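The chain below stands alone and is given as structure tokens, in the form predicted alone.
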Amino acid sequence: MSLPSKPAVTSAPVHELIRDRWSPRAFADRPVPRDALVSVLEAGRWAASSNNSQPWRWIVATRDDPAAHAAALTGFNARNQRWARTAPVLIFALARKTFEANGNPNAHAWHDTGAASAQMALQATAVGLHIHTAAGIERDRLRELFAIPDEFDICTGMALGYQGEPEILPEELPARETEPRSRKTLGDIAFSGRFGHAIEI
């Protein structure tokens, strides 16, 4: 049985990595090679950031250390643990709330950390992997578990691995692996002249 493929149906040409990137919940029981994991992290490291502040930090747990992986899984909420448990690599993205240079608040920290995460997802696609990002995480649990300092926000969890068969997922999740992808139209999100006035395409 072939795995689901869900390329984006775009209104204009985009790079194939953007077209083919999507977020499966089913991951194969196959380890992520160390060099592939490092390349994904390296892609995030080179994201743009305000004042080159690089506010992102990552907590990484792999199945090479089963106890660390099991502990990291508890950082996802119960709903997301149902599928995150299938991923061989679990990552949590953190954002430093202040600039290291002067201690001033960094209002761009989440934006920049998100940009780094996006680059990681594209690099994952480039090397045959997938990332599924989850907002449903247990932040208090993670802060205690990994001794995360207060100056860092805990932004999101990520599951990384090779795509697996939908049938390994419980309940309603297999069907979600094959349902069509959708997005708002450009007219809904890109404006010209004033907010809500759709840009001419």
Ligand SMILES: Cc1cc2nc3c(=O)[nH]c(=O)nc-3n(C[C@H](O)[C@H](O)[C@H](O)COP(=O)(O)O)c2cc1C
Contents of the next structure:
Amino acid sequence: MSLPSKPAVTSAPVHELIRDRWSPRAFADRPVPRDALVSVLEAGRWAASSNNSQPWRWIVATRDDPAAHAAALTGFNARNQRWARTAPVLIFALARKTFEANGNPNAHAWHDTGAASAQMALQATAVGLHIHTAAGIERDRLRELFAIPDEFDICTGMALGYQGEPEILPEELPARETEPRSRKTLGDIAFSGRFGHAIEI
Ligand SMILES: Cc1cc2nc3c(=O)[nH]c(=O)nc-3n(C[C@H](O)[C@H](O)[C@H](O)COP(=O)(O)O)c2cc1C
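Now show the form predicted together with the named molecule, given that the preceding structure was the form predicted alone.
Every component of the complex follows; first up is the chain already shown.
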């Protein structure tokens, strides 16, 4: 049986990488080649950032090192562990809260780390992989586990891998693999003239 795909239904054509990216929870028991993993990290590295501060850092655990992968999995909350465990690569995105140059607070650190994450997800799509991001993570545990300095916020966990069969997931999760994706309309979020006044499409 073919795996579910969930192309975005858009009101204007978008690049196929944007159309085809989505967040599965079932990942195949198939390793991610090192060059593909490096390409995903590289895509994040080349994101734009305020003052080119590059506040992002990533902690990467792959199933090649089963102990590291098992430890990283405990950094996801219990609900997210149900699916994150299927992914051969687990990544945590960190954001440096201050500018390295002068120690001033960097109000854009989360924005820029999120932008890097978006680039990573698109690069993953480009090489046939998927990323599922999770904010439901155990930050205190992760800080201790990976000796993450206080200077860094722990933003998200990411599961990376090839898409898998929905049936490998427990409980209600298989059905969620085929649930339609939904978005607000463009008129709900893009305005002209004043806030709330939908742009003409
Ligand atoms: C910052 C962030 C946090 C998220 N946290 C979770 C999470 O904790 N658990 C989960 O199952 N999905 C999580 N997601 C996935 C979203 O639910 C998903 O991206 C959204 O429903 C849109 O679906 P799509 O990515 O397939 O377009 C998160 C996504 C982002 C970007």
